[in-house]
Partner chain sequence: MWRITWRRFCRSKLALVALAYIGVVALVALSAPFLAASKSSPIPFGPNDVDVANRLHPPDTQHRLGTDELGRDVLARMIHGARVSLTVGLIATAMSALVGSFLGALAGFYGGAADWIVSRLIEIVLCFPFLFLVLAIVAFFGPSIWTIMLALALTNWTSEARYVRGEVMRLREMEFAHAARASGARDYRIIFRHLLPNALAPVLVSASFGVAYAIVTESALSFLGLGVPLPTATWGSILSSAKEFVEYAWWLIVFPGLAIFMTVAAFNIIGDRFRDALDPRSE
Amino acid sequence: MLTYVVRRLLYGVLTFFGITIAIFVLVHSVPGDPVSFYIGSHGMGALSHAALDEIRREHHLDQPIPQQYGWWLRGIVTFDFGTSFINHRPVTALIAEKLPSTFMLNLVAFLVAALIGVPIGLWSATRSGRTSERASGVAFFLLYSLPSFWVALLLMQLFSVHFHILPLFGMTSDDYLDRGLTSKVADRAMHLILPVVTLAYAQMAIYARFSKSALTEVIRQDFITTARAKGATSAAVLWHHALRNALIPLITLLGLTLPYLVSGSVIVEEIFQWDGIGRLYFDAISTRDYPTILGLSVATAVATLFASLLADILYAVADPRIRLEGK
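Now I need the structure of the chain on its own, in the form predicted alone.
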């Protein structure tokens, strides 16, 4: 098991450096730079040419791309993501400030998607060929096909503008600080509902379809036929034989949910004005804030690689054959 984990760690380190190169090249391939954006926003008279050149030298923007990458990578290795061009604050401080809000939003969305999608998918697999199973399959496909920004606007129009049931946007109400503890928790929960639903609905459909396919495939295996031939009841075959083997592939899928949730947060947080990592990412891209874009991209890549490593380890724990194949 230790050899398997070490090998995965080495793969993760190599992948990380590959990601940093790709991110850096892609960000710097976009036309313009922070100084050009500043000129476009404030006009040429805002700063002299000498001042603009000094800003470029200060942030190494006057150097070739490989040298810029070297300066940036040196900072990344020492956990220094640089200073935001727009906020003039350390990027690490900005990430630490916004991370709790995004973590709470994504965690709730993940739990909602998994706790609803997986049981529905398993239930559908036990009703193969029936009308309810076919209807659920169509519903899963439709949910996955709906664009998140359209769903977000539809939910806001329906529940906030038309029925006035849920808050339109934001993380808290205007009088949040004047409320009691119970009222604060309820207010935060009400503001969570629409963004969570927008993030979770497509992932719930993925979990449902994947768990349904996994259980359907396991039910057709020879060992299930053998268990039934020995007189095991349908419930015993499902819970003691089929379910555990069907859930093994789900471990990997659940572990790789993070990239989808983080990428989805960029749009969802901007639409609902949720003050988290996604909104910070959107603003950084809009203003060509290189240090913030790169810092957020690296932090997301590290979190994704960690989630992938954790999924691989859990997969190996659940299925010893994976460990044996890796030796």
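Same protein, different condition: the form predicted alone was shown, now please give the form predicted in complex with the partner chain.
The text that comes after this line covers the one chain and nothing more.
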């Protein structure tokens, strides 16, 4: 077990270097003077040559490329992603400020998607071959193919414009601060509904498909036939033998979902004007705020790396076949 974890961690460290090198190379292949990364291309004309040289020295741009990479990496491991040149605040502070609202949105969406999707998927696996199974399979696919930005617009059109029951966008109403506690909570919840639905429906389809194929895979195996042969009822076979084995692969989804969630957040937060990470990134892209773009890219990639490490280790804990594979 320990060797497995250590090996996995070492791979993780290598991947971390890979991630940083990939971002560094991407940024350095962008046409234009790298100084503009630190002050913004609009500020360049206003500065004298001496001032530009000063900035180059300050950001180590006068040094060879490998050294530049070293300085940049040092910043990253100490959580110093530089300063946004749009509002001149540390990128780390910006991320910390926007993270809670994105986290809340995604957590609720994840719970909704998992709590509905997994049971539906498991249920449809037990009805293999019947019409309801085939129909649900097609339904998952159609749901998964719906573009989220379209669904968001339709939901807004229907529930906000037509029926006036849910707010069009934003995180709170204008009079939020004057309200009592229960009214505040209710207001937040109302603003959550449409973004959560938009984020959750496609995930739900993915979880349903995934858990369906996992359970179908298990049901085909010999030990299930054995359990049936010794006379266990089909409910007992399902609960005691099949389900436990089918749920283990769901752990891997943990590592795979994070980048998917963040991508979804960009679109959903932009449409519903939700003040979170996705919108921060999109605004940074629109204003060419390089330090923020870089900081967020590194931060999310590293977070994903941690999530997938955690998923792999949990998987090995849950399934002895994995950790014994190398022996």
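Predicted, not measured: the structure shown is a model, and the values here were computed from it. In this text, the rigid core denotes the largest set of C-alpha atoms whose superposition between the two forms falls within 1.5 Å. Numbering follows the first chain given and starts at 1.
Here the rigid core is superposed, and residue 24 then shows its C-alpha moved by 3.1 angstrom between these two forms.
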